[in-house]
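We begin with a single chain expressed as structure tokens, specifically the form predicted on its own.
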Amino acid sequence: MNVSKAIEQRRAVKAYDPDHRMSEPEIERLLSLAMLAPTAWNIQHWRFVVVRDPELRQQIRAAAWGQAQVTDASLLVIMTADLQAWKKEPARYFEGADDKTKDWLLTAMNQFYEGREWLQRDDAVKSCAIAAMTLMLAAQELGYDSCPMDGFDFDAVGKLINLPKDHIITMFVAIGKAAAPARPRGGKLGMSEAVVRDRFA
């Protein structure tokens, strides 16, 4: 499947076959592709929490107001981000660069983020969002459906997965075999409204 087809066919599927199991190679393939997604400064903020424990999935479902895809999808990935990744052994993000370039990047990145917690968070969320989209498109190519989710109690889920204090949850991605088709597409904005040429009027 080409990229255009995957984009066109990907939908937020809510009903999944609870008996379908993904193979370990399939899961590894999906995650390895998601980890190729770009991140600010190559920080790779994302931490993919792959929830396999059935009891934990039930507890998370309760914190997601009973949404069935949490337990019925073959795979539940909680997209989390390490807000402090920018200062945790940052030289490794620039491996392969010459020393002068690496020193410049480390200094520039530190100046960019230091004291700007809002920016640390914004970039981590953006990086997770790009990785989530990559994960969903990769799933589509492999013949799986997916659903991005933010309808859950973030604090409750954080406690259930022992989320570190310097991490945040950005969303869930449920992946599996659809048991029912997605609902018809909702209204879509026209390009005349969604696309701004050069500047707002």
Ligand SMILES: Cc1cc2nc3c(=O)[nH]c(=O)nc-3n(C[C@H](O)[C@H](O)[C@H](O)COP(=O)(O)O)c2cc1C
Given for the second form:
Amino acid sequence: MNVSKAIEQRRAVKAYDPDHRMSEPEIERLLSLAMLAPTAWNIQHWRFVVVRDPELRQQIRAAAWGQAQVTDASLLVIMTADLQAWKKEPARYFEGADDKTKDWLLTAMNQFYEGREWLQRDDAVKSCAIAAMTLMLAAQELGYDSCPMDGFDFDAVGKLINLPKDHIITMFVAIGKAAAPARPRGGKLGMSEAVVRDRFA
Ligand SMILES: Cc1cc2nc3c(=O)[nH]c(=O)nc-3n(C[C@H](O)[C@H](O)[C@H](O)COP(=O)(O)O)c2cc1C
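Mind sharing the form predicted together with the named molecule? What's above is the form predicted on its own.
And the full complex, kicking off with our chain again.
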């Protein structure tokens, strides 16, 4: 499947075959493709929580307004991010660079993030969001459907998965075999509203 087809065919599917099981190699393939997504400074803030335990899935579903995707999708990935990843052995993010470049990057990254919690968080969220899309497009190619989700109680889910204090949950991605097609597409904005040429009027 080419990329345009995957983009066109991906829809937020809500109903999944609860009996379908995804193989471990498929799960690894999907996650390894998602991990090729770009991240700010190559920090790879993402920590993908793959929820396998059916009882935990039920508890998470209860914290997600009962949305069936949480229990019925073959794969539920909670996209979490380590907000402090930029400080954790950062030299490894620049592996392959020569020592001078590495030093420059480390200094520049520190200056970029130090004292700017909003930016630390924004970049972690951006990196996870791009990975989520990568995961959904990869799923499409493997013959699966998906649903991005943030309709849940973030604090409750954090407790259920023992989310570390310096991590956040960004969203869920549910992936599985559709049991019913997505609803017809909602209204799409026209280019004239969504695209700004050069500057706002
Ligand atoms: C950040 C985010 C959160 C979302 N949360 C939910 C959700 O909790 N439940 C759900 O069914 N769909 C959720 N969606 C899916 C959107 O409703 C869907 O993408 C949108 O209506 C457009 O439909 P399409 O993806 O099929 O084109 C979410 C999408 C995004 C990007």
